[in-house]
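Only one chain comes next, encoded as structure tokens, the form predicted on its own.
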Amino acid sequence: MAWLRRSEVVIAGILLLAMILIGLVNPAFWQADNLFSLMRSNVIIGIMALGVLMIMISGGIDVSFPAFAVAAMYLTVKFMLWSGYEGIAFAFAMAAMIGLLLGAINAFFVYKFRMIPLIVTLGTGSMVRGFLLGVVGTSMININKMPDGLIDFAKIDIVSMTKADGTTYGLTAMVLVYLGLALIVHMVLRYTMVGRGVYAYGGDPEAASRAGFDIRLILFFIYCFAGALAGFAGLLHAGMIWLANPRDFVGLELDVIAAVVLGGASIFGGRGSVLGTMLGVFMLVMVKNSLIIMKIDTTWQRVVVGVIIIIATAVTAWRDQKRKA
């Protein structure tokens, strides 16, 4: 029965209990349109959380990814408008590449100068946002100017349903994109030498180096990959909301980090899973959604996120100390 003690099983149990309680308080929670909305809200946060998970497993922390996401999104949309490009493949590749290159800057400073990841990512995030707003522009690109191909791609639904009043709603196909990326990250972490190196480095960098893992490769891989996921998610977000806002994603790092920690990843490195992170993302989004349904002021959402971070971190620290003992 050791599997019952796995963090993913515990999180899933808590999530199921929370869903039942929320459904009892407000039956509207179980309506199909609300559940579809919940799944849609998981996509962007979830994709970014996959990158943050890899960095946290390595023992680092990243707060620059929202800035990388908005820079990749805004620059790509600007390029699409300037060039008249209406496709999506090159656009998403461009956004991911911008994020990857920005992630490489993080990796360079963390590896070359042995700097604390939090300090590095605070600096690069601030630098990128300042450059974007100061040099590229501050004007929003509204739906009437957004590339049609990007919007049409993000509007694809897996399932479409009609309400009694004639309005339609559906489950976005972007959920499949999220699940596909999650599967890739899971495969990399569990079945490749680089993935094993990430866990080893997070457990003990010196031991990982002595075991023969290439520390430079590991650090550049995780920060570049996290940057690429952020850039991809940024452009997908613009397509899903039909808007490119260079001031977007402010404060999102707290939500994403909270979801990853809530999913069982250790802030000290060496532990974490894709499934746990996805459950953590769903729980965080569900709590915030429930606060909205219950008409609780949105300012209290920040309080809830802060409390979740503190409690989840405290539980993680306690669990690590218990295992060491």
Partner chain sequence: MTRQFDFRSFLNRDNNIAQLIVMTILIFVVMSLLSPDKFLRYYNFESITYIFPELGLLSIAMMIAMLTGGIDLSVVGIANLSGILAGILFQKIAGEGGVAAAGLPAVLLGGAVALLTGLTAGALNGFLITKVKITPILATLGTGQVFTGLAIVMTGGPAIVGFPVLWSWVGNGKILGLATPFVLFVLIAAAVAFVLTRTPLGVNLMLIGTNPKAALFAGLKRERMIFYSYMMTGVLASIAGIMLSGRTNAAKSDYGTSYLLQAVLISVLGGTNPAGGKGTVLGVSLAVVALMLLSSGFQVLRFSNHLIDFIWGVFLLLVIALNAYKNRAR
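Since we've got the form predicted on its own here, give me the form predicted in complex with its partner chain too.
Below you will find a single chain and nothing else.
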């Protein structure tokens, strides 16, 4: 029965329990439109969480990705408007590239100066956000100016249904994008040398280096990949909400980190999985969204997120200790 003790199974169990509880308080939870909108809310946080997961497995932490996401999103949308470019493939590539380059700054500082990732990313985050708002601009680009191609892409649904009152709702195809990226990250972490190196480095940097892993490659790979994922998610977000707001994503790092920790990743590194992270993201998004359904005042949201972080970290700390003993 070893599989019962795997953290993914435990998280899935808690998740199921929470769903049943919320469903009991308000059966509206189980309606298809609520579930669809829940899945939709998973996409952006989920894609960002994949990047944070890789960094956490390496024993680091990243608080700069929301700034990278918003910078990539805003610059790309501005560029699309300026050039009149309507396609989306190049736009997403550009956003990911901006994120990747910014991630390289993180990697450079973490690798070259052996500085604590938290402090490096605090610095780069503030720098990028300050630059974006101070130099590029603070004005929002709203629906009537947003590139149509982007919005049309984000509007694609997998299934769409019609409610009794005639309004339609559907499951956004962006969920597939999220699942695709999750699969890629999973494959990379599981089956490539770099991916195994991330775990090795997180477990013990010195040992990984002596075993012959290329530390520089590993660090640049994860920070650049995380940056690219953030940039991609940023642009996707703008397409999904039909708005490019340079002040967006403030404080999102806490939610994403909470979700990754909730998914069983250890901040000391060396532990964490894509499946666990996806479950963690789902849990966090569900709890946050369900406060309204459960008729709890929304002002409690941050308290709830904070308590979730504390409980999740306490449980992982307890687990880590028990394994050590």
